[in-house]
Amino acid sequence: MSTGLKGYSPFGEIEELGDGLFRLNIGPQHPISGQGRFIVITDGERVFDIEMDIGYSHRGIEKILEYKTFVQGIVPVERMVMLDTSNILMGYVGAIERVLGIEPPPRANYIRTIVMEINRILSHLYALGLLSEAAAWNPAVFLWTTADREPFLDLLEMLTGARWSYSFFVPGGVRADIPNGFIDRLRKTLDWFEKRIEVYEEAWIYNELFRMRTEGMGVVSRQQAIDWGLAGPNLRASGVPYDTRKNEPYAAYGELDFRIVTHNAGDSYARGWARVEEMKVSVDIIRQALDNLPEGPVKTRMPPRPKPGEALFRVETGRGEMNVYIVSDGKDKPYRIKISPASFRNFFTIEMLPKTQEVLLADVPVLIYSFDPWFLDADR
């Protein structure tokens, strides 16, 4: 076995593994979005492996969080998934009230359900401009979907006094109530962001070229979907119509009526128009939920210590559903933490579609980044 180009990885760049075989290494430096790796096994032209290098960047969340009060688990929680920090935190949060055995007031459901709503077309749109970019079909979609995001990071500074990483929610509710003005000034953003919506289906999504480099490729049918564990808008583009929101319903979701999007190809094309029309249905969601706000308190108080026990709460994430079960011995810490990401699930997704079809090596980062994958999400 000789080996090729030197680099930075153990086995060089590229490595020759003979029978004209070779061993490519996509990272470990920032690929497109997140510190991670991909092995990939190629002939130059066909893929017969990928395998996605998890452990590369962990950081064990899940210890550090024993050695943290409920509260303090917040900051890093968020760490996982910075684009989706909402989402994310709510499986904590949650897990932890049914610890505790307390409920939000209902003003807190509906003000958790909107941020996290404005969470997830923050998570589409930069996803869709990855994908975009990975496609090499036009690069100013991306600047298109970063500008885009502007008004809506706006308006959670306004709402949480930060532009990331909020630590907006805490076990009980939300740390403070909606200012004044924010609801008009987030009715006339999601009036606008329709119209950017339709701007992304003409110039993008109806384009016969973008068309032309996502359809058919990459398919995963409704059983392989079900299988091998897909998750989010990619196992809703095979025909699967789950949605943990739905049918686990939490925070507002249960009082507030919408639909599933789904597509039947389970191509890189559905993964993605996926996403965008989970934008519009997220745009819905806002509405109803500003429509029908309660009035009361936004927090209820949180009780010092839980008493020993186990609880498991599932959350709809940007990139699909997460678990979070928190084991307590009764004191202010959880005794265990184990989190279950969806990025991971669709990572195995991803390794299994060379095994399945052809898979060409130009196609390799469409195929990858139809998945919208997180590695710190994965890796925590």
The other form holds:
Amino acid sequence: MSTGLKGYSPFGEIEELGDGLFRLNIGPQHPISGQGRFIVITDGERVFDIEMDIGYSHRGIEKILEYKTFVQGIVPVERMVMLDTSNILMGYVGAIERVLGIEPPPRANYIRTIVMEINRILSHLYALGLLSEAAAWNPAVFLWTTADREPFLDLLEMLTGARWSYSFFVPGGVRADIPNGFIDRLRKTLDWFEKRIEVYEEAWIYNELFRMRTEGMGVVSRQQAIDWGLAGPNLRASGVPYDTRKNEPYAAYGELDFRIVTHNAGDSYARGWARVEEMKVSVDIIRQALDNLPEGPVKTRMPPRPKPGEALFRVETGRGEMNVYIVSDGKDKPYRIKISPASFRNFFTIEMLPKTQEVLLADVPVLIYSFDPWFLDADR
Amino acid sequence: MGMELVGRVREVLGDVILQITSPRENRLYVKVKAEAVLDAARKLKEELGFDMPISAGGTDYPKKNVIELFWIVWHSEMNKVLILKCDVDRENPVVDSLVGVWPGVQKFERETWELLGVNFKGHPRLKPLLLPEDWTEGYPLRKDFDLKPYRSKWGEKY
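In place of the form predicted on its own, output the structure of the form predicted in complex with the partner chain.
Below, the chain from earlier opens the complete complex, with every other chain and molecule after it.
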């Protein structure tokens, strides 16, 4: 423990380490940090080490779930990521369905797919807004992305009754069928949204200034991405064509035709670009799901108790692959449930970056937001 | 494909395997002896190509007096998922860390150390991650850790 200078800075508390080095605490009360802390060792310009400190919002969800029946567990699981609740919930519900040995009816699968893709768009819009904010595009793009989430939130309210955490998926299907007028409204919203993506591209993502700010920053090579276990759009931006929706299809993804967005650069720009491209893919998936929407029931009966056994269910959330490993002992509660969310994997990649390349203190916010971190997800 | 891979894993790992099952097309559960887990992991990575760690953790079985640890890895070319397991003694849970083989398991092993009290030999950074730094109340994910004292008054009513 150094007893050197302690003072206030816009980055929080500073501690002098000698040799011109300082330890900065970015967070846990800081606009760029969220509910966590980045401990940065710097000489004022260059960053030599980043250490992640998470756990400020640890709720012990894995332990709590051991005390809840399968249906009761939906509520705590959903609270992991408020922006992306249905993708997160799909991981939990899918694992339970696998251990119970039931398959939802086809119409439920398609409705799930539509809701999950809307959620992915919402999640990516928010991520892009924060990235633009960190790259000094504030307030324009952040306000655009926030405002453009509204029509989708209204649609989800129409379908599920809530704008956030709708608990819409249950083991065996979805809670309700699509209401009248929903499909037309969704199609119109998608047409409008496609034009909005063009605006983002023109004004921001293909803008020379944004490219200069982010290109070549925070490069993660293909091999590093695999070794460190990166997830989601971040992994695909490093050139690994891995998408759980394609590699291990769940819901209706196996029956739909879509592409995997990859980029070879692996830098902050590629990660932002990948999210914009993925929104286009999501629009395409929703259109296909609407075109092929089958008729029939939306829910099957759920058996009260599973057989003893274990199951692993993987799902592609907005931030990347989440896997749920569930061990059942035949009771109506899980014996053990292990949730490995995407942010938990992405966060610890940020730690590795100063070890492989030059990172500047001024780049840290952009770097962090290019990974789309979410502390509630990582903390569980 | 699935059966073929089972054969390959059997061949490469030899007699350290205690149990091997493949319940789904691209799932492979392999249980090995605890003392051989590091060697098995290295062979799985170098000879079979399971390169990407996607999860790790453990399950507590007080009746059997063991903690079953698992590491979940993905094969980036063949698109297979392997779940490597081993049992460690519950009273003195020590196992080799697999950070040297799969760097990405570092955070998962750190979490398991913290929440289940498993000591990973050779892990570079075993320090508190999710729990408060001054936490002394035990290992939350063990089965004998009871949540009841932590429930608020209104929680008991419902």
